[in-house]
Structure formats: structure tokens, C-alpha cells
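Shown next as C-alpha cells: one chain only, the form predicted on its own.
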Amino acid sequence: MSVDDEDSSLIDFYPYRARFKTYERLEPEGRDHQNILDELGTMAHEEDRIAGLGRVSGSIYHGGHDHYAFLTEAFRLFAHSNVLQRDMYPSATKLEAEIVAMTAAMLHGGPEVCGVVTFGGTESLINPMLVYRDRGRAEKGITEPEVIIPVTAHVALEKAGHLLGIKILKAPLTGEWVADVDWMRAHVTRNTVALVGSAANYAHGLIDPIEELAAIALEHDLGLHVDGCLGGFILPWGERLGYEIPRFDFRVPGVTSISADTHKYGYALKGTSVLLYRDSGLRKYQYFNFTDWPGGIYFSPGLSGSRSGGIVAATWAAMVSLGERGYLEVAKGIFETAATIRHGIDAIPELEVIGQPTFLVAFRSPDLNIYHVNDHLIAKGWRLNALQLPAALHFCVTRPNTAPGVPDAFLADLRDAVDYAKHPARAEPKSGALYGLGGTPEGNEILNTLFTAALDAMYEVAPTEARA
């Protein structure tokens, strides 16, 4: 067995430069509509090909193109509308309020639970950090706010700390790979404004001890945000199906906010998310109101200003069209497929499943370089998520992965990949090159340089050498 050396996990940020015209300025005349759509259709068809095979971890959560066509039609009706202008588009009030209400009911929120619709998980994590910072300032006089999170909490919380001037303390994990509650309790200070737990975390698909964190939050009058961006729209249905899902929602006293991404297991279009608060007394700290602007009185519910009503309409349409039965049916296949994959990994002696996952299965190898395993899986057409600290892979199971034969094909290729990793074709795995650099000041400096260059490349119309 060998891995095709022509294969590469590196991304070509401009793959169409040799096939389609590159625009560096507006042309004197516009193009024909159908010609433009044909070009975009070619790109979309090629990029959807791999996702349609059910060999991608996460990313594509529903996968049904009839479903996407329906949502796109809902989007079309309101694509041009601005949610900020409620006098012109009052439909946004109905649609957003009902999205929030349906999500709150799913997460066992009482009549006092309220929330907002955001445009992705990052916004749903930054906004509550703003709330807890400003609540701490207004109600406790805290000027140097701190938030304690598990090391596995989503990196958007680090971004929130960077943007908002909040010190982020990162708790280690226990032997069960969840947040060390004792460490978090010991690091609460007079500057602590909130704690965070995941349900479930992105890396390993595990739920932190939310009830124990809630007890600390109640004792010290802290906010407790539950990051359910990934699991918020799948775990409730797992519980309904009889799986052992620890309580993480508003049934737990002390939970003060929850984020849940509708654009993941809510099966809406990218990007939408819902952010819920225990009561409106918290939500008010998220609002921005300004009365003295020459342009008029301005108010907005969060970071975003103008927003397309199309994405709100499509999200509402996704939730209403699926209903409880639809969500349960999809969840049943996901949990069953994840269980099959987990049991198959358990049967491979060289691999070790991380924790007790239910819908996202992370695994590592005490004996082999897991990135060699990943190289072989890439060559076989699989796209798993590579992890670090520790080195591992995860398979986030979504609806396309539940197609007949997919889990069995994956496990067969995984067994072959383990055999390959025992005698790899190259000393260093291609898919592990970047991960091996992290964890030291020198390595982190190199990575920061590489990532900055990559971000620059995303906004270049073509490589410099390609221009003539």
C-alpha cells in the first residue's frame, strides 16, 4: 500500500485561474447572465462532488440538494431585504422571533428565556462575552475581566478575548477529556465574569460537566455560557432517542446562555446561529443604542448591522419544514452511524477513541503517527479533521455519512490506513507538517507567518508570477 505522492492536503486558494477569466477591474461592459451562471455552476458542481460521496467529516450537514433548493427559494424572496430596517421588512420580526422561540423550546427554556439570531457561531460566542464583560463592569465594577474556559473550548472565544480585552484562562482536561472543574473552581477570582463549557466541543465531540460548572457559577454569581454551536441542534434529539446525554441546557440552574448553530445540525444555510439568554436582563448588555448620530437614531441587537432577510427566511423555513419528526429521523441515522464507526475503531488495537463520544468520534494512536493514517485516508478520498495537542483525527458524522455502505467503507479504509502507517512511504506525513510546528514559541511564530500569508493569498486575484 502506498499514498499517491501527487496527492496533497495543501489548499490551492485560486484553482480556477487557468480556466476562467481573472477580474482585476470592472470591465467596460457586463457579461451575459446565463454565461455567468454557467461558470459559477461549473465551480459549484466540482466542489460539491466530494461532499456528495459522504466522505467528508462535518462541513456538509444536510447534503440534500432538494432541501438546499427549497431553502434557496426561501432566501430568494427576501435576499434584498435588510433586517435592520424593520419598518420596511416587518417579516423579520416574525421569523427571527419564531426561530428563537423554537430553539429555546428545544433547549427547555422557560418563558423568560430570550435570544437573538446571529450570523454564525463566532458571533454567537463573541456576543455573550461582551455581555458578561459589560455586566461585570456595570454590576460589580470589574475593569479587568477574566473568563475561564476549557482548553478544548472553541477558538472563537480566544478571538472574543482579543477583541474585547478579556483575559482568557484555559483549564486543562481530566482523564475523561473534559474540563477540569476543580481547576476552574480554583481559578475563580474577583475579576472572573463568566465560565464556559462545551456541548459538545469541536475537537473531541464531548460534553463538559455543565452541572458542576453551573454550581460554581451560582456560588460566585457568574455567567455560564454553554457553547452548543456544534451540538445544540443534535444532542436534544439524541436524548429523545434514548442516548445518554448529560444535561447541558436551561434545565440546569446556573446556565445563563447557550449558543446553537442553525447552519450545522439545524440544516439551515450558512451562516446562521441562535444565541439564547436566561432572561432579558442579560440580553440588554448585548444591544447597541446610539441617540446622537446626525444620521438618525441607531440601535442594533449585536455586532452585525445590515443583514439580509434571506438567510433569516431560509433558517425559519428549514426549521419549520423539518419539524420534530424530521430532526429525529436524521438524528437517528447520525447516532447509529457514529456508533458503528466508534465500535469499528475500538476493534483496531492501534487506535484509541477519545472519551465517550456520541455523534463526533475522535481517535488517536499511542503507537503510530496518526497523520500517516490521515495521508492514506486522504488518498482514498476521505476528508477527516486533523487535530493537535494531542495529535488525533475526528469524524464528525452528518447526514451524508449515513448513506448505506459509507461507515463500512470508511472502516475498511481505516484498517488499511493503519497498516500503511506501520510502514509509510515517507518519513514525515504530508498532512501533519503544520501540526508538528505548534507548541513552541519558534514554531508558533512560523505558523503565524504562514497563516498570515495564507490569509493574504485568499484576497489576491492571482499569484504575482501569473500576472503579465
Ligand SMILES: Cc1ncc(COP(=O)(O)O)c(C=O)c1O
Contents of the next structure:
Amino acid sequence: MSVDDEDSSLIDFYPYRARFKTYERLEPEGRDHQNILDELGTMAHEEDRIAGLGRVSGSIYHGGHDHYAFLTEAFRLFAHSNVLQRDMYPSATKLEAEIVAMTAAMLHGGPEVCGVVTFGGTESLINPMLVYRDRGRAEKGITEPEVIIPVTAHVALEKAGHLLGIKILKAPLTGEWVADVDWMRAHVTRNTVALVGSAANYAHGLIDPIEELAAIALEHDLGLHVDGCLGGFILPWGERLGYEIPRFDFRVPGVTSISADTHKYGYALKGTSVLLYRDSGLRKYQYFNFTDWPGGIYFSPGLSGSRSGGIVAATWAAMVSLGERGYLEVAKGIFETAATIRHGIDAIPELEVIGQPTFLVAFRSPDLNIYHVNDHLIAKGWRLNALQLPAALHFCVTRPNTAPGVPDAFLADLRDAVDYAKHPARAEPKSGALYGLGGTPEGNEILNTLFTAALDAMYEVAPTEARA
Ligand SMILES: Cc1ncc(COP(=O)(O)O)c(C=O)c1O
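The form predicted together with this ligand is what I want next, because the block you gave corresponds to the form predicted on its own; please supply it.
Every chain and every other molecule in the complex is listed next, the one we just looked at coming first.
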């Protein structure tokens, strides 16, 4: 496929509308099980083909179908159970407590470290912001809370600020592309309740100077949340394998909470993450109890209410089945593949690797339009992540990318992509179209309108024009 083939980068939200029946209301009669499973199977297999090629950055962290079949079996046993109902399902207490304990031990937490299982990285970032806001109010009388994050910290923290009424201050990066600690120190005020650093951040896969941030947190009695959603389950194994990984976990005094996603490099199914606190004095601010409700006395640990025990069982099963040896083996392939890719990019004069990567390699081009490079890669079946501010791409290496031949094939296509970008077939790259719009009030307005329409479209059973 070439860059100019029309569908090489457009998203079709409704590829099935001509092939399968569209349900706009419940049918009077139910449908045969096998028939339903056949239809779902067709969609699943076609969609899995893309992931199976090993050409996708991030997203599919394990990729082993035996592994997923095993997790699904564990899920099946508890799919219908509700982890809120501990009287009926005491297994949830065993499984969740052990997921938290295993994660805490991996991140060098002592016996006082505690935590919760959440529905994903986003909840693992919103909950600690709630904790630091409410701790600031209860213990220091802070009514206009502020949190300082690096500009590369995950956007879910902006969502947390938006939902919780916290002012988010964004620190620039240093020449090494990590959080500017001096800027963060200079912006601590009486209203600051917490700092955030990433290990590693989504955009560039880099680890902020957590030890330096921790020193500021200790000096001012602030929370320091380390966002290890992406790196929490891979960096510890990189360190064990001898890679240079700066300390970011509970060995650093001053780190008060860490998020680590089991549904990324923990190799569980989508829908779980672990959030750890230095001690239960912090975690208590996350709990929600309500005693005067006609429905009964209610208490819950975090944002979610009822959750399926299946997802908890599958997460526990993933961790216990892999064990340290399993995580180390997968990590070895990932770090080696990332190093091959990094060195290959280093050897391409038109490209520049961002910072000192470990498992995720971000790169840009001082001279070429990197989105033209991406157009060619997309046409060759690669799915990298496009970044902005500055324009760049990243390859977040996962287990499917460690298959023999994948890194070499990628580097060969990347070299061709750089040649293509020198003489692109079209002036405006297809994959960068939206990025060019941001940055001005008018452009941002257009983008917001487009995104609202796109989100609306995701909840349409069929495109509006087809229904009219
Ligand atoms: C560093 C980091 N933090 C948080 C998140 C949010 O995780 P989720 O998509 O599971 O909510 C991500 C997702 O990629 C991430 O990379």
C-alpha cells in the first residue's frame, strides 16, 4: 500500500454497517448463541490481525493468545461476581490484597505501603489527586489547591484537575527532556498540595528526576505522586537486567504514592491498575463512606462502584502465572528490541532520538516533517504514536515487537520513510493534519468542535447521513 491509497490513515468508525445487522432496539426474540459468537469472532479476528503483525507501538503489551486464553478462563470463573460484595465474594479480598502486595514488593514498598486496585491508569491518577486535595484541606486548611506536574505528565492529571477543582501548573522540560525541577521548586506556594513526576512519561518514555522532586516534597511536606502507569511494571525488571534506571520507587524517601498499570506491562486484561500509597494515613482520604442513605450504609475505596471480580481474578492470574522469571524474560526481549531500534535511529542522520530512552523510543527530525515519515510507515503497516509540541513519533516496545525480524524490518522501513519525507507525494502529511490546527485560539476551537463530533459519532449505531 502506498501513502496515497485513500484509506491508509483514515478511521472508519462503521466498517461493519454493510456486513452485519444494525440493532437500533431490542429485537422481540433473542438470537442463537453460536450465531452471535460467529459474528463477534469475525470482528475480533479481523481486528486482531493488525496487532498480530507485531507492528503496533504500545497498546498490545503481551500479545500471546495462550496467555489471553488463560486469563479469560480465570475471568470466566468470576465474571458475574461483584467485588463490592465481600460477604458473597471473599475471594476478591484475597486476590486484590495480593495484587497490591505483589506490586508493592516489586516497587520496594515496606510493610506500611498499602494500596488499591483501580479500573485503569486514569483512576490511578485521579484518586491520588483527590487524596492530596483533601489532605491539604484537612491538615493544612488549603482551599485553593495546586498541583505541579511536568508538561509531559499524563493528561489524565488535567482531567483530575478539571473534575476536582485543582489548579494544575505545568513545568517545562530541561535540555534532557525531563521535568525542570528548578521551575517546579520555584512555583511551590502555600496552596501547593502535591508534585507529580513520571516513570516513565507517555510521550517520550523518560523518567523525571524523582529523587530531586522528592527532596522538594519532603522540604515542603507535599505529596509526590510517581506516575508509573506505563513504566511501573517494566522498569523494575530493566534495573534487574542491568539497565541504567534512575530510582523512582518507594526506596526514594519523599515518594508518597505510585501508580502502576497491570493492564499494560503487568500483562493483565484491560481494566486494572494498582495505586500504592506510602501509608494508610494517605489512603484513607480516598475512601468514600456514607452512613445516612436509605439504600443502606455504603462504603467504597475509590471512584468505581460495582466491578466484576473477573477482571481482578484475571489480573491476579497474570501476575502469579508469570512470576519474576516470566516478567524478566519478557522485559529482556523488550529492552533489547528497544536498544536495537534506538541505535538504528541514531544511525539515521535526519532523525534525532529524544532523551535517553529505555523501553520506549521517541524521535523527531530537525529538518523533515516527521508526519511525512509517519505517513510512509502507516502505509507499510506500522502504527507508531504521533506526538506534538514538538512534532515527533514514538515506538513503545511491547512483547509482540520482540518477534524475530521485527526491529530490522522497522528500521528498513524507517530509512525508506525518511527518503520518502524528503520528496513527499503530497505537501501536507495525512497523519499530521490535526496537529497543524492546534496552538491558536481559532485552531483549538476547530479541534474542540471536531473532537466533540467524533465522540458523538462513536455513540451512533450508524453514521447520521445513513440514517437520515
Ligand atoms: C504514563 C501514563 N500514565 C497514565 C496513563 C493512563 O492510563 P489509562 O489509559 O489506563 O487510563 C497512560 C496511558 O497510556 C500513561 O502512559
